[in-house]
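Let's start with one chain on its own, the form predicted alone, as structure tokens.
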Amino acid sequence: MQLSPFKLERFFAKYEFNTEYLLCSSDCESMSIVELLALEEDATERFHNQWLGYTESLGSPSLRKEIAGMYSTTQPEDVLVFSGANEAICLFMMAALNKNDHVIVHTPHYQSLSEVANAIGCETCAWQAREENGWSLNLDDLKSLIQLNTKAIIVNLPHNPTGYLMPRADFDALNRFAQENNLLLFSDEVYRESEYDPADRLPAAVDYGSHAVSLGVTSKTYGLAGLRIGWLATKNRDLYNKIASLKDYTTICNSAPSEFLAELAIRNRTKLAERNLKIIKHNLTIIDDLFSRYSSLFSWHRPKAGSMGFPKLLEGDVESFCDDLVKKAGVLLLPGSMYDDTRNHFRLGLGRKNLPQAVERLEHYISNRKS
């Protein structure tokens, strides 16, 4: 299996740890281990006594129980824990797909949501989000993409990088369509519980039936990327067992300290999500003001969930703009070309506390650029 370079990750490898302001981060503000342990009275002592032997390959039973509690009908035996979300994506596709299968992918998208399928030898096609309609997905477009060899539909809701969130009626219809056509639905839900209005939250796909697989992670909504803990939830036993078997060839099992801390985090996830949503909403007011004052330079559809948006640069080339900005102002934006976008968009991160300072730098750069 030959995988192409992961453009977004190579871009971050170049800039992430030597740039002062990351104004394009996809994750939310993180915290220290001390802060996380403080969420429960006896957590520090329990953490110090954590055994550092191998863990169970499927994930610790207590962690899987906490994860299952995030869903409505899911049991611990439906959950499989990984080292981050990318391992989960890769092993799902290796287990579920075969050469010459046809796969429909919500686009724009995180590269691995199509690249692994391409490397297997699948034919992938884009279910294109419509910017003119707020980055929405049209179900009639989906129906026109179906082929006799279609095996799976891949969606990401809430969406990276646009912040789009599908209406509940459309998500219900999408799940019915997958069931009626005997298709797998892989639902990347790593930004779930970051909806700005909780009433907009969608059910997890796994709770619709055995056709669906839900992906989750501690990195995004909860801001704990350093734990490297992700998971899949599915009621499809055959698929579950195939994925579990493949994990024996990758990480085998997860980090014991990370599983302990992830379990603690998920048990207290409402506090973590509320903390980061407060940061996002404050930052949105700053970005709204910036874009209203520079409406000739930027346009965007305001996100409904998650820690990012996908604005458009209206003057000049976005790759040149981002390159010049990071060199002259120490502020990093992610050009949309990392998502194969050719329409001058860029990814804007909303989940970090230092966004106000980064925006000051950005605005100073714009002023100097105009003059």
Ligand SMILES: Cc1ncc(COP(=O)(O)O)c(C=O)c1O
The other form holds:
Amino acid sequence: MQLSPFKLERFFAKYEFNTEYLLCSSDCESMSIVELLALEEDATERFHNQWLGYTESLGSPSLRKEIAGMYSTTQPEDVLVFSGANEAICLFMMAALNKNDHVIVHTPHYQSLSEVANAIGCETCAWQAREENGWSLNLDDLKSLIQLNTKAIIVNLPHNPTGYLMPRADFDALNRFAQENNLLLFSDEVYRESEYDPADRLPAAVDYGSHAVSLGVTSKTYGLAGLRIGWLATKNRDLYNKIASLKDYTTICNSAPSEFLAELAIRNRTKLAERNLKIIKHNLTIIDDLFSRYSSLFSWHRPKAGSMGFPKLLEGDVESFCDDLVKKAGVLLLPGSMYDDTRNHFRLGLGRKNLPQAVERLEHYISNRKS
Ligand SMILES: Cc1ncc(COP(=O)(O)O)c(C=O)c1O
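Can you now output the form predicted in complex with this ligand? The one shown was the form predicted alone.
After this comes the whole thing, all chains and molecules, with the earlier chain placed first.
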């Protein structure tokens, strides 16, 4: 299997730990272990007594129970825990797909959502989000992409990088369509529970039936990327067992301290999500204000969920803009080319506390550039 370099991850490898302001992060503001443990009275003592032997390969029973409780109809045995969401994507694809399968992928997308399928020898095609319509996905477009050898549809809702959230009726129809056509629906839901209006929250795909696989993680909405705990939930036993047996060749089992902390985080996830949504909503007011003052330079569709948006630079080339900005102002924006976007977009992160200072620097850079 030949995997191409992961453009976005290579880009972050170059800048993430040496740039003052990350204005394009996909995750929310994190916290220390001390802050996380403070969420429950006796958690510090329990954490100190955490046994450091191997853990159960599927994920600890108590963590899987906590994760199953995030959905409406799942049981702990429907949940499989990984070292982050990316491992789960990789192993799902290795278990579910074969050479020459046709796979339809919500586009633009986080690269691994198509790259692993490509490396397996699948034919992937783009279900292109329509920018002119708020980055929406059109079900007729999907239907026109179906082939005899189509095996799976991959979606990411809420969406990285646009913050798009599908209307409920469309998501119901998408699930019906996958079921009726015997297709797998892989639903990357790592930004779930970060909807700005909770009424917009979609049901998890796993709750629609065994055609679906839901992906979750502690990294994004809950701001705990360093735990490296992600999971899949599916009622498809055959697929579940295949994925579980592949894990023996990657991480075997997860980090015991991380599983402990992830369980604690998920039990308290409403508080974590509320904290991070407060940061995002405050940051959005600053961004709205910036974009209204610079409407000839930027355009965008305001996200409905999640910790990022995908604005467009209206003057000049976005790669040179991002490159010059990071060099001169120490502010990192992610050019859309990392998503193979050719229309001058860039990714803007909304989940970090220092966004106001980063925007101040950005604005200073823009005014200097003009003068
Ligand atoms: C849509 C999407 N899926 C999966 C992942 C992988 O998550 P993790 O880094 O926690 O493995 C990311 C990370 O940016 C993502 O944005």
